[in-house]
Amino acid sequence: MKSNASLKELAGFLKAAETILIFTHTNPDGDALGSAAALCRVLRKMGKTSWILMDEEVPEYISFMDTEFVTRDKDCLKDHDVSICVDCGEYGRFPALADKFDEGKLHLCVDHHATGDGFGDHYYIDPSEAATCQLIYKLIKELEAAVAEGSDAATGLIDKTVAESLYTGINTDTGSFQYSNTTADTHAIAADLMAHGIDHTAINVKLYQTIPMTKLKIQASILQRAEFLFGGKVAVGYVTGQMLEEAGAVLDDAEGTIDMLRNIEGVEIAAFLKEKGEAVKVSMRAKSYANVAEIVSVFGGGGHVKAAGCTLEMGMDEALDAIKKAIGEHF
């Protein structure tokens, strides 16, 4: 664990303020966008004024969570008390809104990366949670004991549409609670949240079994395109403007498929690589032993062991070679 405030003491800060802005990382997954999205909606209802600012539309397959806070008007507040980053650590994250966060009277972030070093005045970063959720889920436990502090009532900040966020949050970081990550504490976790009467059928069905056409066929031109290495110990796939477009297809369709890749017999570790605008942003899965947050690292990326990923400013041939040269030289 790196911090420098506990959970408690984050939330004595944002009790005491009034307006607050949440950040999460570009391109946000469930995790991210799972913990902005729960955080607001409790904030809101402790009577504060709070975004969750992006800078880009969310991704259409996590549309369906709550989203009811996010906007990308970055005068949504000024001059505002508390800027907290979820789900991240670093400005590298969130390049284009840096300024903004900097912006606020006090910095705070809540993570589960490894990776971070300790980012603003006051962070928590525990690499051994599952997801971001969890964390935000004892972050709102640390609220309502504040909120009901020299109370009798029994706070509870923590409604079914909070819950469904950090359960959504929750089951991606985990793979649907397959991955190693996955703890007593995260099913605990969980059984809380689906005790708030979440409909885990419905979100699953909307994150694993509402595939769109478009998604199958560029998940078939990645497949057909990969290139399997090292007596197929490693497996690599890659996508580009061109067979997006060729797929009628969207970046977003290419999500999961680094799962695809990984779950292949005798595969140890995956590498996707996804064209974006001039530069190319790679993510990385091991299945049982090997390292990649250590082979990201070499790219300035970061992440967990078995998760991770960085992004190239390079095109994509230049970039498979250099991806291709740093996973042979970590075997």
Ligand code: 5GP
The other form holds:
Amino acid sequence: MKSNASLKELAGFLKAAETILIFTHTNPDGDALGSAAALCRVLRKMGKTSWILMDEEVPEYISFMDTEFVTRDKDCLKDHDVSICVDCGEYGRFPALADKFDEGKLHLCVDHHATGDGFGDHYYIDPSEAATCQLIYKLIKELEAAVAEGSDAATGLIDKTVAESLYTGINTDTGSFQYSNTTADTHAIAADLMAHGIDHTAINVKLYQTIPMTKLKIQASILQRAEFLFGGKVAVGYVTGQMLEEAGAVLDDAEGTIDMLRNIEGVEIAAFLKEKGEAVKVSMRAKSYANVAEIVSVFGGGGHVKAAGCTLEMGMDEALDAIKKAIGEHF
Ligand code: 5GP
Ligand code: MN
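Switching from the form predicted alone: structure of the form predicted in complex with the named molecule?
Complete assembly follows, chain above in first position.
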């Protein structure tokens, strides 16, 4: 836990503000978008002017989520009262918008990533939470309490749409409540969100049962080329532009491939490398005991003990060698 403010104090700063710009990490996932979307909708219900600023399109696989207040317009707010970064606690994870984050008068952060030393003026970073959406749920409870202070009005800020965003983020960051980060608290929050009338079956169909055929084709191609090292304990897969072209797929289709590799019998560490322009984006996962955050830290990456990543500024062959060497040294 790395915090210099309580969620109650963060709620106080948000309540006092009028204009709030929300940021998250590049290549947003369900937890990043869910956290931002839920917070933004709640702030608007409180009468605030608030937007989620991104510098890219929302990835197709999570585009069913609440994106009403996502904008790419850097001028949507100027000299705003608060910049708040969710599911992200370092400039390196949203470099294109760092200057806009700084432009806010006060800088807040709510995150659950273990790496980094705190971020912004006031931050609440708790790596024991499975998803930032759990923290945003708790922050909203503090906002409800703050709004209720000195008023008799009903203070429920979580509606069905907010609940859907939070549920989706918790669902994706826990691998449908499977990963070891799932706690009793995770289920308690999910239960409360379900009580708000969300259609969890529809969400799960959209997340897991709407796989495009092109995705299966590229996964087959990746699996065919994957290497299994250290007696099958390590799986290393990769995707290149040429492989995508041959499968008629796009890079988004390779999303989730890392789980396929990690799920294979006997695999403890899975690494997946994606060619992205001149660089290679690396994802790494551990199943039971390995610490992949430690492995990627030698490349300046980070994340969690069992799910981490980094970017290597090199070609695919060189990157594959570097990653295999780093995993070997870890073993
Ligand atoms: P993914 O493999 O899904 O991209 O990322 C897994 C986890 O590692 C996520 O929590 C993500 O935020 C983190 N992560 C991925 N890439 C990087 C990176 O380059 N730097 C840092 N600090 N964290 C990363
Ligand atoms: Mn997250």
